[in-house]
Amino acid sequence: MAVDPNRSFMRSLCLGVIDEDMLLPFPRIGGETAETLRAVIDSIDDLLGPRAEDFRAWDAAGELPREFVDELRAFGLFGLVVPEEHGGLGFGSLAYSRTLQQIARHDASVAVTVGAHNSIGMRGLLLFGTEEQRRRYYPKLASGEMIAAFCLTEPEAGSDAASVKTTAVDEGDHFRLNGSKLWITNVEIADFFTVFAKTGPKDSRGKLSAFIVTRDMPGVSVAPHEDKMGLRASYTNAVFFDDVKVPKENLLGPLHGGFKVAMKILNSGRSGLGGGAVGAMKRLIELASHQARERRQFGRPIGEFGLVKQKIGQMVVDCYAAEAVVTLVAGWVDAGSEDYAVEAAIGKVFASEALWRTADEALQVAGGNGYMRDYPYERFLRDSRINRIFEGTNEILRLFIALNAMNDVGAQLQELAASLQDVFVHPIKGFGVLSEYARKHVSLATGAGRSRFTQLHPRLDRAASQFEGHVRVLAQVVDRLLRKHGRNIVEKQLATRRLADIMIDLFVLAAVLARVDAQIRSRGEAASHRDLQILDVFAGGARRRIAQNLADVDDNEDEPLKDLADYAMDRGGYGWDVFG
């Protein structure tokens, strides 16, 4: 795999370019890291495997016992990404994601406690910390003496991070921090907070900065923990900052650069969330498979019925595809990529929604048992729901995926618009730009140039050809929408959502192609029969979804739907009744 730090697979794809070198060879964990990872996974199973009844009791109580948190410390689970020289395991994104996967097989509250520390709580220190900051905090974070929390969300600042109200006023040798943060994971047991506050004028949006705040600073206080639908045993609280004096040396990253710091942390940490989703899916498939074999109806196991087989088969396809995407993006991060925000967002959206479908269908396979708290299905369902909300809601991320990936196409259209003026002033220069733009679109229409695969195993030609056809259509649709709406595309959320869904299907299909290619090359075609079946099923579903989304770009019911929503909001609810 060849990774240029400044290349994005999906942004290139919107220009009709298949950056095949970014897909192949598919990432894998090997060498000493693999040996260490196996030992860690075995230790996790030893620690968590016997605790199934404890997890159910802790979920009901709404809290992890502090003694159990001490066990997590002793096992080194808070030092997964801390460099080895500072007492951690030094795992990269791929090994870390695989570790979170194993924890999530056992319990989501434990996974989010470990993940909030490693994925986002201390990730800013890893990415932006000074050498002095790292020397000071790494050893305590690695041992779990200090647990970390990521403090961004506020009552009026969720997905809209620029609307943060917490302030940090420069007072010479320190900043004075005032404000509050809402729904912060781990803050009740944390001593190290990554806090985002406004450092610009009071009436301005944006100009955030990130700070390291510790619990022992006067003015820091934590509210009682929240009573939640899912992840009930994890710690979630509000935290308050009342005239907290934060030393200047605790500034994390550049002054006024907090928005980019926050986005970089979230992008970098999404492999943990994706890994957790994959681990939960694997466990749910085990549970549903056992239920389908053992439960009998009409004189035979329910697993013999086609509708049950369909559910379990789709769970397998979704899990394989999610694992492929999470692995590919984590591999890029480990290889030094800097431009993976779109692909990381796709991984989060796809994995969180695949887990939700899997949890729902596994509960359905279990029937009435699935609805009972004596069984784990309903807890998996409750725990999985938050994944579509936190670390960026899936609605916001869909808009981000579509708009960010279209940036380069928009830049080309701006260049084209400028060249139209040149046609009259400098005919040769102007027509040269126009002819180059036309040449690119001819290339897309014919499949010439870099809009084709050249390195995939020949057995994958059919799926590869399907992918190539969709890429050419995608590039044309992006071009058409930008020509039609221009800068107003930002307000066309339903159109951009369709584009995002097409992009999600295409990226996931690309990841599955790369994974199956690696399987065939390492094990042979015959031994990869099941992988090929998964590819066929996913590609078929993607083909139908993409065709529908493309058709809906120009022929849809968007306007009447929005009108009905306005009507309901104006009335304050539903406006009909069968009684007249």
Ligand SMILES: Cc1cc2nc3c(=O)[nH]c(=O)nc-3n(C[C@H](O)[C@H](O)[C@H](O)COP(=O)(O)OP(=O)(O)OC[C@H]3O[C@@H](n4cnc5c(N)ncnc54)[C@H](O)[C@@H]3O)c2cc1C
The other form holds:
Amino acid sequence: MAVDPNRSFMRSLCLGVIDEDMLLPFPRIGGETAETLRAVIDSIDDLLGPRAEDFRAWDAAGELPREFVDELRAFGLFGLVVPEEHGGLGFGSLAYSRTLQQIARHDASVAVTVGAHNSIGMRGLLLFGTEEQRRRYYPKLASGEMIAAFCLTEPEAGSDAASVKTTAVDEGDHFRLNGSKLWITNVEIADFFTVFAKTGPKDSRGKLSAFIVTRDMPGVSVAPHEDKMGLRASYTNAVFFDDVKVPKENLLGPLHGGFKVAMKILNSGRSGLGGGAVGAMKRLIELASHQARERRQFGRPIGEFGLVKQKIGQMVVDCYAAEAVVTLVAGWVDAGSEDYAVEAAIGKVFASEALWRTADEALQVAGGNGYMRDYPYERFLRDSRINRIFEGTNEILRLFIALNAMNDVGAQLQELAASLQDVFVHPIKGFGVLSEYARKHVSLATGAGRSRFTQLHPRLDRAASQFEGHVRVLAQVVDRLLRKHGRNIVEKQLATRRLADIMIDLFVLAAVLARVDAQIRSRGEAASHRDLQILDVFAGGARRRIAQNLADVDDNEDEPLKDLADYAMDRGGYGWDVFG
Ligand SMILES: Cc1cc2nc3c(=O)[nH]c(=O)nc-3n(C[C@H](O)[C@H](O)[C@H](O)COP(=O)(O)OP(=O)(O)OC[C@H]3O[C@@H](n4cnc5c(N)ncnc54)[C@H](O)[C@@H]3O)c2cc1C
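Let me have the form predicted together with the named molecule next, following on from the form predicted alone.
Complete assembly follows, chain above in first position.
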């Protein structure tokens, strides 16, 4: 795998280029890290395995006992990503994501408590901290003496994170912090908060800065924790900052650069959420398989019925694909990539939705038992729902995925359109511009140039050429949308969503191809039989979804659908009844 820090696989793909070097070989955990990781995973099973009944009771009670949080501290789970020289395990993204996978198999509330600390709470320090800040806080964060929380959301600033109202006013040697944050994971048990506040003028937007705030600072207070649908044992609270004096040296990252700091933290931390989703899916597949073997109806185990097999088979495909994406992106982060935001967002959207499908179908396989609190399915369903909402809702991330890609293509088209004017001003010089335009446009529309796989195992030729065909569709869709809507595309969310969905299918397919390629090369074709079946199922589904999305670009009911939504919103509900 050759990672150029500033190359993005998906952005290249939108320009018709398959950046194969970024995909192959598929990342794997080896050497010393693998040994450490195996030991950590085994001891996580020893620690959490016997607590299944406790987790159920703590979910009902709605909180993790403090003594159990102490056990997590003693175990070292708060030091997963802290560098070894500061007392942590120094895990990279891949090893970290695999660890969260193991925790999430046992309990989602524990996974989110550990995840909010490592993935987002203290990640700002990891990415932007000064030497002094790191020296000061790393050891306490590694031991769990300080648990970390990420404080961005406010009552009026959710998806629109740039609109935060909490202010930090420069008063010489300190900033005066005033405001409140909502639904902050861990804040009740945390001592280290990464807080985002407005540092620009009163009427400015987006001029935020990040600060390290500690619980002992006068003026910090925390509300009682929320009573939630899922992740019930994890702590989620509002936190208030009332004239808190934050020393100047606690500024994290550049002044007014806080929005970028927040986005970088969220991007970088996404391997944690993805790993957690994969862990929960693996456990659900075990439960559903057991249920399908044991439960008999019509004189047979229900697992013999095609409709039950379909559900379990799909769970396997979804889990393998989610694991492939999460692993690939984490591998890039570890290899020093800086431009993986689109792919990390795809991983988050795909893994959270794959988990939701899996939890829903596993509950269905369990029938009425699935609905009962004595069984674990309803808890998995409740716990998994939040993944589509937090760390960027899947709607916002879909817009981000598609608009980012179109931005690049749009910039190229604009550049070409601008230089085309030369054709008229300087006819001879302009000829070169014209042929350049023609070449680039053809490459966009047909995917010529570096638009082929050349290094994949020959057994994957058919899937590879299918992928290459999809890349041409992607280029056509981007091109068509930009020509049709121009800048107005930002307001065309339903069209944008189709593009995002094509991009999601393509990236997941690329990750699955890379994973199967590695499998065939290390184990041989015969032993990769199941992997090839997974590839077939995923590629077939992707082909049909992509064709549908392409057809829907010009043939859709977007306008009447939006009109109906306006109608419902205007009247305040549904407008029909069966009375005459
Ligand atoms: C259990 C839990 C833990 C959390 N932990 C943390 C934490 O540790 N730190 C933290 O800072 N925050 C945390 N959050 C907050 C979480 O990140 C936000 O809930 C999330 O960002 C969405 O914001 P919102 O709830 O205000 O929804 P809104 O932004 O109000 O969105 C509501 C709906 O509108 C859609 N929508 C909004 N804008 C657009 C648009 N432009 N186009 C299309 N659709 C749009 C959204 O996708 C969503 O479906 C947590 C929340 C929960 C429930």
